[in-house]
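What follows is one chain in structure tokens, specifically the form predicted on its own.
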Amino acid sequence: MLLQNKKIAIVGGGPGGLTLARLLQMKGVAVKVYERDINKDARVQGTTLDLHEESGLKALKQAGLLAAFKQHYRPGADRMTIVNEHAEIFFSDHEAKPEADFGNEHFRPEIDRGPLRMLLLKSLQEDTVVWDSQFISAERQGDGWLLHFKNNASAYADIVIGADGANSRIRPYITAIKPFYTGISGLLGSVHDPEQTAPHIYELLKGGKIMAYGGGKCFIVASKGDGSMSFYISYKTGEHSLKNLADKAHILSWFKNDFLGWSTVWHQLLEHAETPLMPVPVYCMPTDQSWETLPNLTLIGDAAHLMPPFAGEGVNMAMLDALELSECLAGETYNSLPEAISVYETNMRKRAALMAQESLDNGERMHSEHALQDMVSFFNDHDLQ
């Protein structure tokens, strides 16, 4: 095995790095994850995750982990609300939609990203994690690397993962191609105990998602495990037009000047919202990218590959990567590492070209000034098929 006496560094514990730590370890592969956060009960934000037959759950299944997924995932919650700026109902699937259906390439249960993580940490040998563990800088030290952290630790391994996401400091180790704006901002932000605060939302959220569309804008609101809401405000704006807000006077003014004509009805989240809302502009690595293989360093997910999130692609990009590396790395089908490494980042690169594509393009469909009438067209066709 072409992995055999190797030490294996993950820079990154989130669902890519994690399962890929996971495949190593079942094939018997010395690996440690160096995860920023100072422990496991680190606070883990964000919106929920819709896992794919193709991909994340693929990649689950091999991990052995797909029976605690069905323990921790949210039935119903993948079911979908698509209203108009006034908060009008133009779709729904909560009726239609079965609340479980494995096995079938359209079914994507969602999870949070909370449980995902535990899931995944709780399959891996202990002390795999190595917590409080802020990548800072590498030198190549023999045949391998020597990490620094801005712990002051330090720590060698023959080959290295980077796991590390967007703003990957694994990646300018590999090529300097960066990526680019898309043209779209929005603001994310939280609402607890919305069931109080912000009622008729609640109502038509059901435990599941909404869609919001109008004059080329989108919000989007999805329900959480614990009882919240997130939600997501999106449209075509400058790249820096969007600050941190933390004062509810001055969101609301935002929002009202920003998407003018939009209901009242809206005003109940970003009233009782946690602050500050934070902005996030969406970026998306060029769909050509390519570069020159490295022996002993690589990247997965959106280290590799960021892309936009409205395909729903990008965790699951991770995990799939995570499957296919585990795969190339510690399989019997190639002669050295340069060569697995090498297959691994060519597959790679072409199929999250075409998500990366598939996400760019529903990005502009989604804040088109039709967006309401394609959105529920499209919808209307998936459920047809």
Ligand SMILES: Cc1cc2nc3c(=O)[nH]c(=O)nc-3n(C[C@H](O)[C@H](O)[C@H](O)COP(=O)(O)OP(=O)(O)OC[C@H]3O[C@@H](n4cnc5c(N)ncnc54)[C@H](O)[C@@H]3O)c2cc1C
Given for the second form:
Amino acid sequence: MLLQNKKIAIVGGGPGGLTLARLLQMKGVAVKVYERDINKDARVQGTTLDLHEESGLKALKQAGLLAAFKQHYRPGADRMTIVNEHAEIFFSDHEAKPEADFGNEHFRPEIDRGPLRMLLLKSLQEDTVVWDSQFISAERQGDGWLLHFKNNASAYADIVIGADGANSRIRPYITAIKPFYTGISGLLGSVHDPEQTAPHIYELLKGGKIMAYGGGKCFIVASKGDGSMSFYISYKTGEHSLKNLADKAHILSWFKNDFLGWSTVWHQLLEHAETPLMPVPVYCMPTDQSWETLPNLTLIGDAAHLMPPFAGEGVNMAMLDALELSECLAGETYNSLPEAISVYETNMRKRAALMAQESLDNGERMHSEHALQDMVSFFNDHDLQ
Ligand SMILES: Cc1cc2nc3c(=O)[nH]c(=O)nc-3n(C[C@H](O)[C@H](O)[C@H](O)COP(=O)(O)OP(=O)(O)OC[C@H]3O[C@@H](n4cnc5c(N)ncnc54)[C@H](O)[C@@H]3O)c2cc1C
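Having seen the form predicted on its own, the form predicted together with the named molecule:
Okay, now the whole complex, with that chain kicking things off.
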């Protein structure tokens, strides 16, 4: 095997990095994950994730973790209501969609980020993850790399895999290409106890998702396993125009001003959101990117191919990268590491470029003046099959 007696360092313990660690360990490979978070209990923030049959779920199946996933996913959380800016319903699949339909390519079960991370962590050998290891730099040492971390620790690895997400610090060691701004930004927030604090939206949500469209603006709400709701409000605006909004009165006046004509129903969420709301400008790696393969360093997930979140493909591509890279590195097909990494990277870039383009196109569609009609007909055509 190409990885015999090699030390592998995965930088970043998100879904991509942890899936890769699991798959490599199953093949007997010595692997460490260096993760920035202080420990496993650090709060994993963000919206929920839907896993797809041909990518995220495929990787979990190969990792022997489908049964664990079935214990932790949230049946019904993939059901959707599409409304206009006045919260009037134009589409709902709550009645028609089955709770579980594993094996159907249109079934995209939802899981919160925290439980997904926990089930991956539990599958790893003890001490695989080295917490509180924020990577800051690397230098070549022999045929491998000496990695340096913010806590002053260092570690040697024969092969380094950057799985450190959107703002990857590993990426510059292989390519100078940077993500570009897509023209869309959003604010991310969450509301606790929404049944009491935002009853109208809670009723509409029914444990699933709401997508609201009006005037080129988009308001997405998702239920979470701990009973809270997360929301993401996005529109076309300047790259740096959204700031941390901490003051409730300021948040409301921003919404009333920038979301002119939207119903006061949405104010329930903004009035009870945890503050500050987090600005999320949307970036994408160029779809025609390429780089020269290195024999001892590569990228997976957002580090390799950051894309907008508008097709729900980011986490799925990260987990499929993990599966394909593990097969290239720890399989018997290739004669050398450069060959194995080159095959992985070529296929990964091609596949991710298609998904990134779809995500960019969806972003345009979701933020156009006729988004409501377009999204309703899209889901009528695709969702209820
Ligand atoms: C608002 C929003 C909504 C989204 N919704 C969806 C969705 O519905 N479906 C979907 O598929 N995708 C969605 N995405 C995208 C998805 O979150 C990412 O594509 C996915 O998490 C990528 O996984 P990853 O493992 O590559 O990186 P990440 O999940 O970003 O994990 C990277 C890990 O590396 C660690 N790290 C970072 N820097 C360092 C460092 N210097 N040293 C050590 N460790 C480091 C981080 O702490 C983290 O644990 C969304 C993104 C956003 C912003």
